[in-house]
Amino acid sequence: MRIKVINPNSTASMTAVIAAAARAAASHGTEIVAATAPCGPVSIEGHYDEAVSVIGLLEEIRSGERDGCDGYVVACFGDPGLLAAREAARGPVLGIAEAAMHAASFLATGFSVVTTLGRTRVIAEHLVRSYGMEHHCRRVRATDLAVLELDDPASDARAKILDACRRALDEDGSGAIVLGCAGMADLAADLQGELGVPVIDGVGIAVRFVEALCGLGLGTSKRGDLAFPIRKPFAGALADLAWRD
């Protein structure tokens, strides 16, 4: 089984963070395709990012359409592009947020989000409503670290996304924690170990989900809203994002 598990910004030092989470929650015999989107931001913290990072992850979902990949992971938190990477695919796409949610929700009665700046908050505030999780969520906490701060030693990170996930299990009363950055992926298991309660990482999530519903069979339907895009021309810089069969 071959998974592509697409970083949609650009800074490939995150990529291989996310690489390596992918690869020790991944089954033997699965192979990870790692990807850095080829343009777009080099960190995205907000709906603009969110809006331009989607072309470069498009571009990786096609790439790996050609490469015969049979499922893809889509490594940020804000699940850009969700919806059309999946139009673009045969196989499942899981986006990180989605997969953590759920499996938060099969953990225990109440999680909180931890994520990085106070304006990604409201983004994921977005997600929970969208994926139907407000009687699960108990809280979507922010950090205020950019995303880049978190591969920096001077932030001082590690600890004041402890604090955060301390004072979420205290004051939110939460059973569970998810973290809400794919550049926080190599701290689920210390953070674990520290709090002694389920700590969410999203991306090996997300994995084993995909290894799931590729391992039953089970792929993106292409009936309705989800099948393959209209074929029509783009005009301008983005002519050659056309689709193609």
The other form holds:
There are 6 protein chains.
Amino acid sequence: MRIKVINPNSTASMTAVIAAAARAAASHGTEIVAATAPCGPVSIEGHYDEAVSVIGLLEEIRSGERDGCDGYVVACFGDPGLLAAREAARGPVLGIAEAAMHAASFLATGFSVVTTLGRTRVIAEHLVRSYGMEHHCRRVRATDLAVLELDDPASDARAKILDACRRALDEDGSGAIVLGCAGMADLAADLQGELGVPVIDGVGIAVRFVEALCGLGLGTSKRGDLAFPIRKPFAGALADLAWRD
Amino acid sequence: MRIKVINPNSTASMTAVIAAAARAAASHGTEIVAATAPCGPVSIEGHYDEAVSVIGLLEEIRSGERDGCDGYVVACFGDPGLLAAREAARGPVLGIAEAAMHAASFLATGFSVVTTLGRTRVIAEHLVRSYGMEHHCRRVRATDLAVLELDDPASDARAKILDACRRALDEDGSGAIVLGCAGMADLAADLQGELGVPVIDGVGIAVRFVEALCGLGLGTSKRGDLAFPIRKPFAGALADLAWRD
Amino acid sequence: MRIKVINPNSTASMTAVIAAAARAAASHGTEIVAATAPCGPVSIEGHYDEAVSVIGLLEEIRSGERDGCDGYVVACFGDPGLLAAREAARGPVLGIAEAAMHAASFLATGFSVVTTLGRTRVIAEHLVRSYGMEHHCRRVRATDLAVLELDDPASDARAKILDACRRALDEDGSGAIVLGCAGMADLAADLQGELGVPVIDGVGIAVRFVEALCGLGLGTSKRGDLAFPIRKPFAGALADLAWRD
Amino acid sequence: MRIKVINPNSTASMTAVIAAAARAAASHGTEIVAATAPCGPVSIEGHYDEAVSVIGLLEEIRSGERDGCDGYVVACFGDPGLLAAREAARGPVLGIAEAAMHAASFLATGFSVVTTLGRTRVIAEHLVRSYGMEHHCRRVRATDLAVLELDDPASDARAKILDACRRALDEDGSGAIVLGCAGMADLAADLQGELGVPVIDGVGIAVRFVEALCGLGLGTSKRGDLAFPIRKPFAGALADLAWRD
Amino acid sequence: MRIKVINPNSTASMTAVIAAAARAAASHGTEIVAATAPCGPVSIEGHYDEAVSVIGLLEEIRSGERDGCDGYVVACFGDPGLLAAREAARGPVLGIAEAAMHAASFLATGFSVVTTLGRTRVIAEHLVRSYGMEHHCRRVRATDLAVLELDDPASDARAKILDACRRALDEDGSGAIVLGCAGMADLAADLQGELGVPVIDGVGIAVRFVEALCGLGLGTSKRGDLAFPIRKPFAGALADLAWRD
Amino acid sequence: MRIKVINPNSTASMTAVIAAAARAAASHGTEIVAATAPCGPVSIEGHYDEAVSVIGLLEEIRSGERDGCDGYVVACFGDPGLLAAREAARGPVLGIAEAAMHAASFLATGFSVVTTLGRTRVIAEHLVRSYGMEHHCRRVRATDLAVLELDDPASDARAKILDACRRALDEDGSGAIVLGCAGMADLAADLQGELGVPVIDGVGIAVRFVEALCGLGLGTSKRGDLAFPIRKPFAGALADLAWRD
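With the form predicted on its own already on screen, would you show the form predicted in complex with another copy of the chain?
Below is the whole assembly, all chains and molecules, this chain first.
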């Protein structure tokens, strides 16, 4: 089975963290193809960054289809372009926020999300509603960390995240933690050990859920709004994104 | 006051319909700048089309800012990229679905949306929830018309739309109709005359609402998630979209 | 265009504040007719006051219809009698809470309401739900000011309101402020200057939204529950309110 | 125990039906005081009628307080002025829609409301949401009967209501029926016999619920928004409604 | 009228408290039959305890049916097995959380629940949603008291509960208190006297509401999912619970 | 990895169908332990059956813990006793309705559930709300098949289910089907082939999701309401269910 894990931002070092987490999570026999968006923002910290990042994501989905990938993971916690990506893919496409929140709801009656900048909190809150997680997600907590600080060993990122996790358990009454950024993938096991509750990194669980679906022959529905895009011309610089069957 | 009305698809003839509706609706003293997306799909009929169309929209918002536009209308009923556009603009940015649904809720306790293809119905239903219109919008009705058929005088588009409107009044118990495509802008007055209930074209009312907000000195909040994007590099083909203050 | 702005309480000095705000907001060519409820409470600070105030409001709507008014603004933040007023009017009728909350949702993903007494907070919270604003309105904040204190230059009303606004931005994470009382109409511009975020007075924006709807030929739906009232006798002291076409 | 049952419309013959139902339902030792609104519409079939009817209701609540009534029933299915009435009363005040819907939720996982004119259906639907009954109320069904037809032995009211009830059981999958008009109070037992499911008249159950609350020393909370109204002058024709402790 | 009040835990001393509250609340002429679950946990403080307690509850419902009981009260605040119990009963079956929350919504626009251990708070929050009380219940407050401490005169249970009630009024803005454990039944009157707001014990009000329903000839709907269970064999140790008409 | 799949009803032939589906779905290296409830109803077709079935389920969870099982599947579409089972288990516990609905939401924006008797539809609808699937689940469709008919080759079960699936696609606009009974597990692949959309059997996907969670070291949160039950005596016939660490 070949699963493509796409980092929608254009920072290759973050892709490396994501790919490592994906490979550590994958079952024996699963090939992880990791990709960095060929264009777009170096980190995704707002609606604007997110909207632009979708182009690179869709290009990677399309090349993945040509390369015979069985399923996809969108490795940015805002799950940018998820439904668009599903239109373009035959196999399942999971977002890491989606996978992590659903998994958390299997393990605890209440969870908290610990994310980066305050301005991305609204994005996470919108996802909570889209996924029907209002009654499971007790709170989205921002740490005021920039995404690329997570990559920087000199930053106090880990300490800030641990502190936010502890407050989530104490103040929100949550029973599990969802890590709200793909760049936190390498922290999950360590934090889980320290906190004694499930700490869920979306990259790992999304890979596993895609395996689960593919393993049962389940792919994206091609009936209705997720059917392949309608063939039509695209103008200008994006002409190559026009759909051809 | 200068309001830029952006057609996020790349079909200039549809922009002409939209521009005419915008100018007919605008108050004396308002300058309407109509723009066609310089790149992307010729019509927007799904999540994929919509995601790609956002690039052209954002380019037009950014050039609008350079040109001193006071506010913006996103003239596609899926309101693509609305929050991203707001990050990039100082003035108000309204989607036509947003404006039309809110206006309908001022005029009737229940309304129906009449839209084009069945696969865009899901997009409209998602907007209904985003805008808190679940209790006002009784139903989204698809007519199985392609967007570009609306432009074709030989099609039976008008008859199909009228039929869907009548069923909305009778079967849904709605008191008003929201037209679910920018390409229907020229039909509103005529349908309203025939049906005897408010028929709302989003282009016209969005222009008027932007005028209302600008007129009172109200623009997009620049505190929190709609603040201007964070400055950072963008890679590859989309490098020009990187934010510079 | 003639828009009637009705103060449902019986205090003429508050009507003067409201009328000034309405006139300042109105477009060139709009005539503002300001009216004070001819009967009922001197201020509206609870469900009881509100229920009684509706009689004066309906009388003013009816005289407005006779006088050829094109639309109406109900200038009390509880939006008392809004649907009843709509039944009695041909043109659009907007409440100031309704107009302000919808406008705020166009400008920010989250807003707070700053209102007067704690006991009116429940009324505002009910409106938040009626208008589908649960996901946009982060909090309704009371200031423990009586409505008529707003009129009193010796009171510390402005300081208390400013403090509540600042806490809304900091603690609620809101991007815009909705002023929760018609008597605060004169404070909006000043507070907006100080806070640097949109501060929305419902009177001004309601006038503008009514202009927008009237300008496009849109009025209250006369099909369904907002059709003109059914003709029937009314007994006793309120016999004059019986509907006659 | 003295319970005042107030018909907010001004038709004494309907009060007689209501009073008979209330007395048939009341426990031994309960005195039912039946009152007809001294002013206002002869029947309540819309938002406008309802708004005006509240004045007579409040007058009756206030005279009830002077006369030592222990609790109140608002005997119109729209529950007009319920929160205003609660402000004015020391004991409990129940609406018949409220009592009937809550009772239905105790007896079945889904119920339907069978009401009169289509235009009152929206009012009932708003109450369903206010009372948190969205998941219990499967549908509000209108019969296109005018309220006063219920009083007319020559009308086919009973047959139309029975037909709507049968369709509610078959098409909505409901397990209980709520009668949506005080004027249907005399039909409940008969319909229940015929249909074999609980058929709930709000007048009877509201009387019983008020008895239940009063019997345990429970009255309206006088802390917060349901505290007695604030003392203040009322102007004009409604000056007598000003609150005096 | 014979109402069976079932304590689903197996602690007879708690049944005595419950029985006393039920008898104090019951009307003249109502016979209260109090029962202790013949099997299962000595107190119910979690999902597991609750699930097991349902067996004893159902046995008591079935013996109640054989003994001609007219209605039932499930006297544990988690309302365990409520729908299962309704299937097995002809008359009404009320849970004490259900009865108390509905009653509170009749008396105040917002209430708080004061319960025992933190881990039962989630159970109460799930009931709030099942009963549609999200907009009335402002908060569920745990006191960290074990259920059986309530029975112990040496504990500081009363002081802790009173403190939680006061905070509910001040911090939650609630107008009424719902006591969140059957073992608190004897505290209601005393707390109400001290706090000056309605304090609702579910046992008393549930008894009264069952009286109200039975008095009007209303029982559990036997159409649909609450019809008597389907006859079929049950295996093993629970064979006696198999349904026989 | 050892996953225990528990059929909460006491019919061994249905366990055989479930076990076969679980083994077909499991990854290489996963051991499936299939268990039939040692006590309780032969099929689960209502709230009462479901409540009783939980005892056998909990017994099997507890023996599973003693036997070193890593995770559990509750193989009845009502997900009976799910939270109670989670309290008793260290590893993850998934219900088949839960797993199937979440999976469906990954593959389509709307799905329908096709289940057995009409009276179980209410149970499925309650689960839809518990899991936050209101916006994804378009409809729960009953086929009026008894659970044990699914086992009977002479019944027309398959034809009825296929017909309900087709109507779900056409009338509900769904893009995927969730099979609403563990006894349908053997039909999924065949129906998917015929319908051309994802058809999801909860048994298979629940096994896979448990593998996914266990594979990442994720188990049930032992902090908060899903912590192991509190140690305390249980009376009577169920004394053996008392928790001992």
